[in-house]
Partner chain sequence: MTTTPLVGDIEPIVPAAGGTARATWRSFRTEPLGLVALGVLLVLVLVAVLAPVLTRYPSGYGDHVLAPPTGAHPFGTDALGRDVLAEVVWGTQQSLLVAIASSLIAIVFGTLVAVVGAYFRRLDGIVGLVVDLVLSLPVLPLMILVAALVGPSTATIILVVAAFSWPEVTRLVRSQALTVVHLPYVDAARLMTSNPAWIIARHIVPAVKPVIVVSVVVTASRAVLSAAGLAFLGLGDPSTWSWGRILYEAQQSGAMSSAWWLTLFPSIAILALVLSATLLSIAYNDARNPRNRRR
Amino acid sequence: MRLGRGVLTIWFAVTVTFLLLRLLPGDPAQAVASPTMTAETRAALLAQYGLDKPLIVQYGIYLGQLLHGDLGLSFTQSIPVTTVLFERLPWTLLLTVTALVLTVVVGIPLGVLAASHRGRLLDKVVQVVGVTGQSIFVPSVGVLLLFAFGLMLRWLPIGGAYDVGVYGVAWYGSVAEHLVLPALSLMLVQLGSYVLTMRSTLIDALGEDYVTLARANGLPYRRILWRHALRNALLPTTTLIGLQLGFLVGGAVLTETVFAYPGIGRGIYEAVTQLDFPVLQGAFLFLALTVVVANMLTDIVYGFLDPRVKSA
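Chain structure (the form predicted in complex with its partner chain), given for this chain on its own:
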């Protein structure tokens, strides 16, 4: 069932991409063949890319190629799109996963703190921070951090993913150093939603009968908060991860652009400026695939948190 849904989503992403590329004005035929060519050269080029066939046939061929893992050749680099993207995918995964883990690790305790101090100053501060966090433009935070920690304080590097000419342990060190600012920017723009969701669901959970019962039984408040109420309140937050994935990926595109980070997002930016449609289309598919896989993982985590879902 879960798998079927994932496949459906990927098929949807593939079809949307295909239709957009073929039906919108800037179709690949124009990108491949320029109007100044002679009619024969143009026809030959279009035939070579299979663009002279009817739409439905093209769609079939396209799906067939995808099933073989063939995303076509990059217009500008003349190497397979998959090669271009597989070089970049690990960096995007590293960035987004780090940012997500940071968000959850910081966001959940902050939400718990706000909920357990409901109505007091601490709660209000956390709420203001949360709402503001939701309204920030990703590049704004990125550039601000870059300016403060990269240029003024000179603590951290201002771009790229690693230092050239460094090997072994030092290489991992430089990767970590380059990761700090992009991951932090991405975390900051995500944090607000998690904190606010955590806060409101935990407040609801604390009002439930089982909490009153636990208190009547004399269980320490901390234990009730962290073990009983939190476990139930975590469910909507887990759902939120799934809902936020698309947003996380979008944020990664902008963050990677700010920090010249060599991930897929930066690849999209370069493909846009060079009108490299096969790379653009492949990158979109990769990102859609990442989101679908991550969604399935969230579902599995949800099953662990709430056994009722698993048995259903």
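This is a predicted model, so every value here is computed, not measured. For clarity, a rigid core is taken as the largest C-alpha set superposing within 1.5 Å between two forms. Positions refer to the first chain, counted from 1. First, how it differs from the form predicted on its own.
A hinge is where C-alphas change from fitting one rigid part better to fitting the other better; between these two forms, that place among A216, G69, G168, T132 is G69. Comparing forms between these two forms, one finds the smaller rigid domain rotated against the larger by 15 degrees.
Next up, the form predicted on its own, please; the one we just looked at was the form predicted in complex with its partner chain.
What follows is just the one chain, with no partners and no other molecules.
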């Protein structure tokens, strides 16, 4: 059942993406045909990419190619879309996984601290930070961090994924330096949701009867907080990770554009400007697959955390 819903979701995303791209202003034929070409050469080139066929026929051909794992050829690079995406995929994975880990590692403890100091100054400060994080826009954060740490202080690189001409151990250090600002940008805009969700659910958990009974039995507050209440409070936060992953990947598109980071997000931006439909379709298919798989994994993890949850 869950797998069927996932397949239906992916089909719907593929169909909507295919149709919306055709509504973009401009002529995609300009990406593959030059004005200086002869009419015969131009017609042959458009036929090669299927741009001379009716929309419904193009859609049918595209679905048929997908079923065979063929995403087509890039209009502008004349290479398979899978090659384009796989070249950029490691950078996007590195960025999103790093941002997600940082968000969870920072957000959950902050939420716990706020809940355990409910009504105090620390709780109010954390709430302000959380609400602020939910209110800011990814590019705005990226530009501010880039200006502060890249241009003014010159502590970190302002773009790219690594320094050219650097090899060996130094290359990994360069990759880490270039990763800091993009990952920090993504973390800051995601952090608020984790902090506020963790705080709210933990406060509810601390008000449950089993917590009152544990206190009456003389168990230390720290043990009750971290070993009993926190486990139940993690359930909604685990769900949030799956739900927010879509926003995280979407934010990566904007972040990679701001920092000229060579991931799939940057590739989407470049493909939009060039009306490179096959690359855009492949990239959005990847995003849809990521969200669907993430939600399925979230359901599985949720079942481990709460055995009462039955798989659909």
